[in-house]
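Let's start with one chain on its own, the form predicted alone, as structure tokens.
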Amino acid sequence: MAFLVLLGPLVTGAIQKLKARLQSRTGASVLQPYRDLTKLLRKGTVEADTASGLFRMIPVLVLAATVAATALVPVVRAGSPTFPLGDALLLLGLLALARFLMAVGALDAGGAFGGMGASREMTIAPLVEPVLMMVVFSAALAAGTTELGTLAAHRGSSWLFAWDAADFLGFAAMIVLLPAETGRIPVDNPDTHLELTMLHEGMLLEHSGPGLACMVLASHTRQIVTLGLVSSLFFPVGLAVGAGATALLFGVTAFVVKVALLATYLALVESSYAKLRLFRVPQYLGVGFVCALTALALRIL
């Protein structure tokens, strides 16, 4: 859990740095997200007069739900029946809970932009979460379980040659879904606070100081959890079976490489496409829905 939470801001900094280089800019340091979090933790808190006591609890609850989700992702070891790592449905439920709490906090403050960002986020969520569940169900039908460690270990050493049509369609669905789940172009733009374009950022405008730091850290952590879920479902290479130092070191290295490749994909997408209009987002996410539904149908048939 600590490893993923500490690595999350670095992944965001690496994506921002790669985007800057692709756009012929120098860009900030990859350590800039850590500096931003440190700065926010030192600042005071400003709240709206209409905010209730629940508003002050929301950042901690969102961070707690997201950090709890990190405990369920296979990072360096594959699970076993005697040592389960966590259920995939619980992981998706924790991520959905964090999204719901963020929307509640934005509405509780009573601001116009927060309510608009919350309504937009809840419009996108029903298009994202069913696709995630169908991809997980497709993999679970092949492995016979929803336990993530067992799902990752199901392919074993022959994972590269065990791909079938359902796996390709499931991976295509996740590739379409990644920018939406991580709040990036073409679905959202994390680098702007313009009221006509923001989704996720709109829900953070009423937070400040340590509360905002918790929300930002939760966003970094959610991103690496999503990337870790994709890597464990489709690229379980490097996961250690035992507890030897060499195997664990190789597992950490393999995980970092896989996350770096997926982060590079996000940076390339953000630098190659423009943000979609809000009413075009369902058409984009519909591609992922069709791929996930077809993958699940192939597993059932």
Given for the second form:
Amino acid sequence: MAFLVLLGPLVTGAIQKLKARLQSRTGASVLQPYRDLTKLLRKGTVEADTASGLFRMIPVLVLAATVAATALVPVVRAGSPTFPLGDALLLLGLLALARFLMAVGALDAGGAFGGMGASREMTIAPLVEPVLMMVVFSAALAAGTTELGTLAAHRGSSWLFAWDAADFLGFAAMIVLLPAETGRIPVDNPDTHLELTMLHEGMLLEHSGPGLACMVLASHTRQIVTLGLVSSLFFPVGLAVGAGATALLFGVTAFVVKVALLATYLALVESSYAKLRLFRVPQYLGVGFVCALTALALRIL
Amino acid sequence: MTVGLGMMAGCYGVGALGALLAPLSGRLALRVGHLAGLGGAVAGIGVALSVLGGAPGMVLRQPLPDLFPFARMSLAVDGLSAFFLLVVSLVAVAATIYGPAYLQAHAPDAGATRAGVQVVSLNLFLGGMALLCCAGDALTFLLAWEGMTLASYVLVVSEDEDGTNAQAGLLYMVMAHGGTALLFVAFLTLTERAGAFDFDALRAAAAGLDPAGRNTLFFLVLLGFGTKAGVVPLHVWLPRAHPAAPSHVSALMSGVMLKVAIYGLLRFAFDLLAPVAAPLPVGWGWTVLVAGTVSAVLGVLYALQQHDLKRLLAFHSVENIGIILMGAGLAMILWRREAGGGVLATVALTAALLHTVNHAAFKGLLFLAAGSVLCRTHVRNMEELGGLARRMPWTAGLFLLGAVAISALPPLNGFVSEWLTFQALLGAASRSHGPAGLGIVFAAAMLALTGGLAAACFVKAFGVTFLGRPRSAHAEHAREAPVSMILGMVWLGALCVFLGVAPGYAMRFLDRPTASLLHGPGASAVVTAHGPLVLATGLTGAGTEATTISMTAISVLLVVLIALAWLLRRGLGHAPRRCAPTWTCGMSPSARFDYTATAFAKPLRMVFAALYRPRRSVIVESAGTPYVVRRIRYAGEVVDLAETQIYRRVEVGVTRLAQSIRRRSSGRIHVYIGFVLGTLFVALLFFGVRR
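The form predicted alone done, now the form predicted together with its partner chain:
Every chain and every other molecule in the complex is listed next, the one we just looked at coming first.
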């Protein structure tokens, strides 16, 4: 859990660095997100004078909900957990809770930007969530459970060779969804607050200082949770069933490699595509929906 | 325990009689009436818990006085009845605590007559619902059903300022009686065959039905109860009538009255009409599942575009009834069809019943919170509200709690029942092949869409109503609601938290209804097989493992993380905290910069334009030249497809028919007598020849 939270900013830093290199810039260090966070934590806070007491609690709640989701991602161990905590649906539920609270907080300061960001985020989210669930369903139907560890164990170590058509389609849907769920181009642009392009960033606009640090950390964490979800659903390689130092080390290394690969994909997509118009996004997500539905149909029929 | 039944009826009766105090003092009548209602509700909880916690298969029977020469009336409380009685009573407790202060704060100069009428009809309404759940025969059931409908009608029209409530009430009356007529047909068909009115006789009579007759009766009761439950497309009365009633009555109508229709449906489908030792006909479950899915998706989509707080909540009731019906329909499909005596039907029915009580809790809470807003601002349009979280912190916090619960977000109760529904749907899909499986998975995807849209809708509802700046003087001068109203809401809020954080402990109260309906293992034997802290789907065998989650553990984790995040939130340094106006691009901030509900919902309105058929008109008034704009008027509306596509057409048809009849009505009496004679002749010829 702590591992994922600490690793989260590094993934963002790596994506930013790779993007910069692809654009022939030197770019900031991969550690830049950590520096930003510590700086924000030292700063003072400016609050909107119209905001209610809830506004101050929002970063805390958002961060807690997102970090709780990390506890449900199998990083090194497959198989059913010793004590049942939650499954894929609960993980998605916790992410949705974080998003809900963030959108609520955005409306509190009473500026048009926050509302706009919240409105767009809550337009895209209900379209992404069912497709994401369908991808989870298509994996779950094969294993008969929605528990991520058990799902990973069911898929086994011969992962890519055991893929059938439904898995390929499910993965294709996931590829489409990944930028949407992590808030990246072509669905969202994480680098700007410009009202034409922003979704997620607009909701952070009124937060400052340590509160903003919580929100930003939550975004990093959310990203790595999503990547972890994909890798445990489709590439459970390295997830050990047994315990032991070597298994643990191998698992961690494998996890880092998987996340690095997915992060490279995100950086590549972000460097090579333009952001879509907001009302084109449903069509884009429609591709994912069709893939996921076909995957489900193949699994059942 | 029969004492409890007597006490319950007695309290409601005394409450109704409390109206006699109205001529002395309206306030006194309100207090006494609601207090007696509270007593009735507590007695109802007692009765329900004693049956739910009692021996398996226990039925509490109590004969009623013989009011009619042709029928014996009686009460029979079995597991299913007790469960629904519990749901009714739980919300009734909150509503009766909340009621008197609300009615006085909302309309302080309403007059004693209105107070008396409201007290009588509230107690009759509560008593009717309780009686209906306990009814042991068709006559008691129908009388209670009718009493409940009439009492709620009186409450709907009791606060009528400009005639719109009367119109809503009329629509409600017509729709409700249309549904009741179908129920009458179904009941009378059965009682005629049985020669008696009690449910045991009806069950025996139904055993001898042929499949066609059984199907006809089922679809009649489905339509009848569906009208009351607000299943799309029979829902049109609901978003009009529910907001019109006083808010605690809205909470009862949305939270409980719709559930009574679900009770009727379950009673008929699994008990009275079910074939002996054979699965239910395939069409039943599928019809219910499809109707549930359509209601869930359309209900939430229409709710998204509502800007009237109570109307929005009413549309969400359509959605949640849909979710309940999805579970119930799936249970109907699976019952006695699973290989190896599976437990999936139990999971599905548990999900439906759990969502029933969950929806009662959070929808009741939301309506009560909306009522506090209404009684302090007298505004239902959320565009004119805003900034209430600072002025009404308790109400705002409790509304947020309800919003998180209804959006099916962990760790509250809405998530638990939707999780169970998902698990039941997935389990069913993984066991069935072909189009059936795909249909079930598609329903699961639609349920996911529903959850996401509900979250979007409640971000809008909560954010626009409670956050930002006040958009009108009403909102600006709002004060926190009286203590008793907050107490009523806290009761339901605590229920939401309990059912979300520790659902395993509530599961044993679902044992009796699931076991008595499905004749299988009870809910807790399946869902809490790993102890009360862990929820499991119980699907073991055939190469699958049970999915297990622990809401309690995740809640504890959340609390710990919140504490840690709070430490982080305080920051590393000791930098100052200050307040400043929100940046509005250099203009001086005002309430007009706040995002409106219309604007918030606009992207989704565009995405789902095919369903909404939005209409908008913008009128620009300029002063002489087009460059000086004096005023811009914007009007937009979204149509309800069921209304325009079905009801308008029916209305046009009925009007045309009426016109053609009018042309033939000359006003001369002997022509009418001729018509009557002609009808009689044809009827005699037709029926006489057949006999």
